[in-house]
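Next comes just one chain, in structure tokens: the form predicted alone.
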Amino acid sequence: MNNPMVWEPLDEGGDKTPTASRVGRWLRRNPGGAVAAGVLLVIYLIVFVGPLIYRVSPITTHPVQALLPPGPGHPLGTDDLGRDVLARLLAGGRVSLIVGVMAMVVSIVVGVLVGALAGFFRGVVEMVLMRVVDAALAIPALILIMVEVTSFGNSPAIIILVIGLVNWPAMARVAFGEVLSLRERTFVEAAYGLGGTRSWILRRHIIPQLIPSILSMATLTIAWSILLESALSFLGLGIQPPLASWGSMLQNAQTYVFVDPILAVFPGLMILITVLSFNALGNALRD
């Protein structure tokens, strides 16, 4: 007999192709989520290598500069202190992004064990976990970070844990109908009987079969982070001078909306790019 610990499941009707070729028809199959990932692509390119590029300050104030339309020293103006609009865009990005990507990491990491937990277990810990998810769910997600905020402070590691607490929920609903699928599968009981223990199996067997669900999941949950993060700092209670965010050059600009509109249409511009991108993507690696 195989030893249990080194013993593969043979994947029921998997795909054999290549990694490379499968990524190819997918792209070609779904050039939507294609055009999406590429968006992003360039995005994140110019968000993390355009400061390397650009090297102007994004808070350094110039008040004898203030509200300047576009122009050579200042490509896309500057705002009501003077600041450099495309250094803070850049800055603005790479907060709003990497809140966004962390607070996905922990809404997967708790949503994931969550869920698998309460699948594969049932019984009692089912009962107790799910019961916690409802109740989590049941909760208006704005209004539970404005009080966790408003409690626990608002530096950009409480925010990203905030919101990625908030996300878990949903995350742990899509892991639990998984697993329950999972566990009735006949790889499962034939690692049963070849020895192996339950918790080896979760781990070995049942989480690996997540990741596509996971994959889908994570890129709409970096839009909704991306979303409720641009939302706190809109509402002056997410990033905090002197960092940048999209969402607090909205905030800064709404004063100046009539004066100036072009300061609330850059940011707002990428908030809405980004975040249809990652809806995009999202729905063709669900589908």
Second form
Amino acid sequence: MNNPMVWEPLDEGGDKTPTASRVGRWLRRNPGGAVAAGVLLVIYLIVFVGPLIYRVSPITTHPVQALLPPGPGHPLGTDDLGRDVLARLLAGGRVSLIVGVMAMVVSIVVGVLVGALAGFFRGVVEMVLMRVVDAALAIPALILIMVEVTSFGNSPAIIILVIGLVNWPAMARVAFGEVLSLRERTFVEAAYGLGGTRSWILRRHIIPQLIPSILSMATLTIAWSILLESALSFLGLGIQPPLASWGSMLQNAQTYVFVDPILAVFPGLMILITVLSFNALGNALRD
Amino acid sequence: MSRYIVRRVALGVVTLLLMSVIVFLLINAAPGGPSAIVSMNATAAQRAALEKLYGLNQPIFVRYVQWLTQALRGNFGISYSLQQPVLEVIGEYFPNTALLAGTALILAMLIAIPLGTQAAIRRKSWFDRLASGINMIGLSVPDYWLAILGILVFSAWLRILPASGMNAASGGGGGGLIAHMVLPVSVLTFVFMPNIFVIAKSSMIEALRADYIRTARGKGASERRVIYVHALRNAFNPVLSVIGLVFAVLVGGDAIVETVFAWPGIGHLMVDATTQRDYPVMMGATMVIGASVIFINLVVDLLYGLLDPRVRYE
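And the form predicted together with its partner chain, for comparison with the form predicted alone?
Whole complex next, starting from this chain.
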């Protein structure tokens, strides 16, 4: 058991190509996924590196310069309080992307754990855990999040937890299904034959096999989490001012839709492009 | 069959009870719960009086049992903000939501199922790519942004559709019910479609591969008959079950779209209640929404057997 090399799962055919060239091959075969990955890379660069170059404050207000159209000094114009829209777009992007990724991590940890345990141990464990999953799936996500946020507050950390905890059941379903078929495979039998304990087999042999399907689910979950966060912030229940978020920028934009429609354009486009790319990448990873 | 129905209904009731416990605890046990709002800007005596008025001086378990016994009699309490029985308020708003979301759901099915069928038959064609692309956008676009753009184009620029409300009486300005429905129903239909499309396409692809399709072709049935009679009927069940499953997701989209268009529906009521911390309404609306989700899933499960004679309920 101290020699893990012997019991590496052999079913995968042992691809010995270096990771970098394997990634390159995958990108050539999936032009859609490659474009999506490229777009995401650009968005991440703009949002995280951009503020180092474009050093305008996203929260300083200039009431005199309110609702300016795009022009010199303010490339994308200003909002109702005279704040620079481009600076807020960058700051809001940081919030949305961080919340999306962190919430996905929460969903994966909880979902994979629950799904893998239910699928591996079956019996009572499966019955209890999967009934909880079913009940959790029946409660409308956004409604549950709204209730939770009113009760526990809306700091970014709580929003991450709340969104992550609403998405885990779907993840649990996927992990459950996979583990159910994996546990019957010969390499698991071999691991038992070697005298491996059940928890060791689960950690060392089953969970690593889940990684490909988790990767695709994770990407799709980021997309869904970003949409949920933006919707919550749009309703005024998510990220609170002066912190910017793409959703709360759109809430602002709705108030001024008849006066300054341009405010509604950029945050919405950013959400659409980001979520679209994550969805496309997730689909490409699955196929 | 009847034993199956009884068991499914019982299971639904248990889920609903479980949900009520979760939501009640979330609302009442949390630091920002009703006691917090009652204690704002009040002297100790006023606070005690208010807590007694709303029954907040009791332990949480007692309060839950009280809430449950009252709720079972159809009494969900009095709305803090509207000063009206919660059930009355919900009764006023619910039909509007059923009208809006129901219309959108039916439209989404009428569009997405034929689209998915065609995409499955003509796989990898330009039609398939176009339809899949549009659905990908529907899956990724924030529904409220689409709603704002709709208001921008059709209400602010073209001035042909009202931007909010349900009719002139509810503060929506000119135009009748239909005019007020066009924008919200369009947005909802667009965001409801993708899930249905994806399943319709994949289950149609699956069905077209089946042996009975080869048999049907072999005995000389026309391609049209093979697709629309043999394959489509068999592909329909997964579509139906996914509608039950995604219903909980659709409810969220409905709440947002109702809020943007100031549509007097239950989703909008829920959002308002949340921002105003109107706890009895939050509790009541969540339960009604949850019950509808459970009810829809029950109906779907029963229809399943009706449409597919191979499904037998023990």
